[in-house]
Structures are given as C-alpha cells and as structure tokens.
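As structure tokens, one chain now follows by itself in the form predicted alone.
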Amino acid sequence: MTTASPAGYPATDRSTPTRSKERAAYDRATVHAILDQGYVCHLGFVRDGAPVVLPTLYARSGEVLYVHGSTGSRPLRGAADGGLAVCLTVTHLDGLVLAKSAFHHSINYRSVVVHGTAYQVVDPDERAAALDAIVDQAVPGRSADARRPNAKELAQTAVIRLDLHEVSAKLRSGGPNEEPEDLALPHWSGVVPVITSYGSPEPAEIPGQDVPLPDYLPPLPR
C-alpha cells in the first residue's frame, strides 16, 4: 500500500516505521538536509541468501544518490546485472538522552532510510559528475582542486545510482520521557549533546611542498 504525501515522498509499507510513527517525516527539505550533512552511508543488500551491510561514501544530486565503490565488489557487480535491491541508511547522532529510568534512556538523532533498486552508472559523463559530487559531499569545492582520475583509476572505481523515491526520515529531539512516579527519584536526567567538530588541517609531509591552505578548508560547516 502507498499513501500519497502531499509535501514530499510517498509513505509506503516499507517506509512507514512500526514504532514512534510521529517521528517520521517525508518532506524533501528534511530528507535532503539530513542526507547533505553526511559523508558515510550504510548500504544493505542480500548476498547468497544472507544480509550484508557495507559503509561507503555517497553524495546526493537532486533526487538521486550516488554511492562509491570498487569495480570488484559484489554489490557493484550485482547493480550492473539488472539492478540490485538495496536499503540505504544515513544517521546523525545529536545527543545522549539520560532518563531517571533505564527504560526511557534514548538518543536524539536524525536519520534517513532509502529503499529501492540500485544500478551501476555506465555513462562516462554521469559517472564523472557523480565522482565529483562524492568528493564535494565531503569537502565542497575540492573536486575542482585535485587531479582528475586517470584511466587506470576509473577502471578500478564504480558508482551506483539509487533514485530517491521510497524514502523516509525519522527524528528525535528534546529531553527524556519520564514516568510521573519517577520524577522524584534522586537520579540526574537530561541530554548530553553530541557535536561533530573539525580540527585544524594538517598538511601532508611531502618534501618541498609549499602549497597554501585552500580557502574552502577553514572552516568546514556542517
């Protein structure tokens, strides 16, 4: 069953959470913001009858996700052979939620789950644009400030494409949910924020290198 969502992606049986449905979101602005803030996704698929989940780099371009991989990897070969059924996830941890009871401990988070069929990108121009997007997903502007891949490197690199259609976001924020009878207990409760930060860039130890720090590096906002 598919339920139309007027502001974004359709809510399907697979994209509708079974618990805490009120935390789900299907609007494109929310989904895109979560995807655009990350670098690493987890790509799930079935191999030889067993589930496999791999961490890898990705980038969003409009309503498409591009996922980086090796031409020798099993999922990339499967995506080249008629497509590969996958489930892709991206998660950001924003806080540790400590309640007065162990049961109500939780986390604050933002996540996206994408279901669909992934296909290997074979068009040279699309693949080049996808690889640039994956580099720029991590550091915007970096693809224009690096050597282009040569033929040998391109032969070792594959990209799969996953269209954003069956997509949902799920978010939690705020403090702990306490039982009324627990409020007087002598235990601290609250939220420990989790914040991603960036250190100062450290140049590679290359003899004779005298290249100034590029303008796009400090800072790296996320």
Second form
Number of protein chains: 2
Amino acid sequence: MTTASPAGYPATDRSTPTRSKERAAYDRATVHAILDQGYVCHLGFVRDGAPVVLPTLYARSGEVLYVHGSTGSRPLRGAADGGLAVCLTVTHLDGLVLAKSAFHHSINYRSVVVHGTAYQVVDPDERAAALDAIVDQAVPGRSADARRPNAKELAQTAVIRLDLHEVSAKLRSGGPNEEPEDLALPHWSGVVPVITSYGSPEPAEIPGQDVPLPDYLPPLPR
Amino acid sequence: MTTASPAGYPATDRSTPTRSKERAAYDRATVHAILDQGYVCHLGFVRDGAPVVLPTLYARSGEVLYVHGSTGSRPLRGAADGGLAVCLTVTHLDGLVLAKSAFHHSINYRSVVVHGTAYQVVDPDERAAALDAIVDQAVPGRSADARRPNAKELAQTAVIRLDLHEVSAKLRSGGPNEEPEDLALPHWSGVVPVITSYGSPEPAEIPGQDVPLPDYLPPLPR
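May I ask for the structure of the form predicted in complex with another copy of the chain now, the form predicted alone having been displayed?
Expanding to the full complex; the earlier chain stays at the top.
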C-alpha cells in the first residue's frame, strides 16, 4: 500500500514505523536536512540469506545517494549484477532522555531510512561527480583542493547509486514523557544533550611541508 | 571456514572483511571496549527478502547483547518465532582523514559487527536485568535511580538477546596514507578529530520539583 504524499516521499508499508508513528516524517526538506548533516551511513544488504550492516561514507546529490567502495567489496559486486536490495540508514544522536521511570527513558535523535535497489554507476562523468560529492559531503569544498583520482585509482573504486524513492525520517526531540503518578518521585528527569564537534585539525608530519590550514577546516557545524 | 583464534572470536568467512583486512580485530578486549563505549547500534534484519536497518539502543552483558523494543515491533516479533537472523553494528567516528589525493581520503573509526540469531528473552529475571543494563549502558548507575517497570510496562516491552559468537571489530586510526609522488602537492593533509561529548543537563520543567543533579550526570566520557 502506498499513501500519496504530495510534498514528500510516499509512505509505504515498509517505510511506516510500527511504533511511534507520530515521529515519522516524509517531507523532502526534513529528509534532506538529516542526510546533509551526516556523511557516515549504515548500509544493509542480504548475503546468503542473512543481513549484513556496514558503516560507510555516502553523499546526497539531489534525489540520489552515492556510496563508494572497493570494486572487490561484496555489496559493490552485488550492485553490478542487476542491482542490490539495500537499506541505507543515517542517524544523528541529539540527547539522552532521562525520565522518572525506566520505561520512559529514551533518546533524542533524527534518522532517515532509505529502502531500494542500488545500482553500480557506470557513466564515467557521473562516477567522477559522485566521488567528488562523497569527499565534499564530509568536508564541503575539499574535492577542489585534492588531487583527483587517476586511472588506476578509478579502476579500484566502484560507486553505487540509490534513488530516494522509498524514504522516511524519524525524529524525537524534547523532554521526557512522564506518568502523572511519577511526577513527585525524587529522580532527576530531563535531557543530557549529545554534541558532536570537531577538534583542532592535526597536520600530517611531512618533512619540509608548510601548507596553511584551509578556510574550510574544521568543517562548519551544520 | 572458521579460523581458530584462542584469545578472541573465531574469524569466519562473513566476519572477515574483503578489504583492509589489516584493520580487523577479533580479540575480546578490543570488541568489548568498542561495544561498551556506545549505546546506539544499527540492527539489520531481513523482511520479505529485503534488508532493514534500524537504529536502536543496546547493552552488553558479558558475552551477550540485549536490544529492547515494543512487543509489536517487527524484529521483536520475528525473534519470538524461532529466532531472527540479525547483524548488529556499532560504529564510533573518530576523525576525518584528509590526504593529498581524493582517493586516500578516509575516516578514523572503530566499529564492531555481530552476526547471529537473536532470540526473545522469556525468563523474567533475565529480562528485568537486561532492561536495567540498557538504561545503564547509556548512563551508568541510572537504573538504580529510576522507577522500575511495572507489570503493564513489562507487558509492552520485549527484549532480544544476541550472543557474541561471530564478531569482528574494524579500526582505523592515524594520519592519511599518501602516494610518494603526492607529498609535495600544496594540499593540506592531516586529521580533523571528531569529538562526541555531553552538554549541560537540562532539567525537565516539573512544577515544585527541585531534584539535584545526580553525580552520574553528565556521564563520564568513556
């Protein structure tokens, strides 16, 4: 079953959570914002009937996600063979939610889950653009300030694409839920924010080198 | 094929990475340390032949991982029916690695991937201990300072267990790899640390309440 959603992605059976449905979102702005803040996803696929979940870098370019890897890696080889069913998940952790009751403990987070079939990118221009996008996803502006891949490196690198068709976001924010009868209990309740930030860039030790820190480092918090 | 590994988990076909094998580790101390530093995993399972990857809380207790969820949720129902094939992955991001070449850009990280079959926990004592462990995994000491689940809450909560049998860690640290011919290029190279920390705890607004901040908040960096 697919529910029409004019402003966003259609809600399908598998993109509709079985619990906490009120936390789900399907609009493109919400989904894009969550995807654009990250650069590491967890990519799931099926191998010999069993699930495999691996962390990997990704980039969003319009309504497409790109993931790269060694041409010898399992999911990349699978995607070359007529497509690979995948689930790509991006999660940002925002806080620990401590309630009076153990039951209402939770986390504040923003996540996106993408279901679909991933295909290997064979067009050389699209592949080159995707590789730039993956570098720029983590450090915007960096791909223009690095040596581009040569033929040997390109031959070792495969890129897969996953179109944003069946996509949902899930978000929780705010303080703990409490049962009315718990409110007077003497346990602290509230939220402990979880903050992800960048430390001071650490230059590689290369003899005779004195390259100034580029303006794009550390990346701005997004 | 299983390779004997006296000090750790056996390396099997699917727990051996196809690339960067030198980054893999199977010893229990390394695996436990990575698992113990986190509390959010990405749990993968297969539904109607397709992979699903969802972020969820977990706890480690000895050689067992516990995950909880609504009794109505898909993976939890699957685990009640004779076990559910899962892949549970925990990832810590430590840094962005910027090389002279786009090709050698990378991330520093520590991850653990667990393959296996998850089963629902039916023993009430094990289930209660697992729920405490999940709270304490994120905030050590918290389960003793919260109202315990009542019968109604327990009826809504399922717990699954996944034994640590087929487990591998993968780690990258240190500076960028460089091709010798790239060393003189005028691009900055090095590492930008990624730091996860806690902000000031934000108490819930509960009229008339003045519970002091407990000693275990914010949780100590581990």
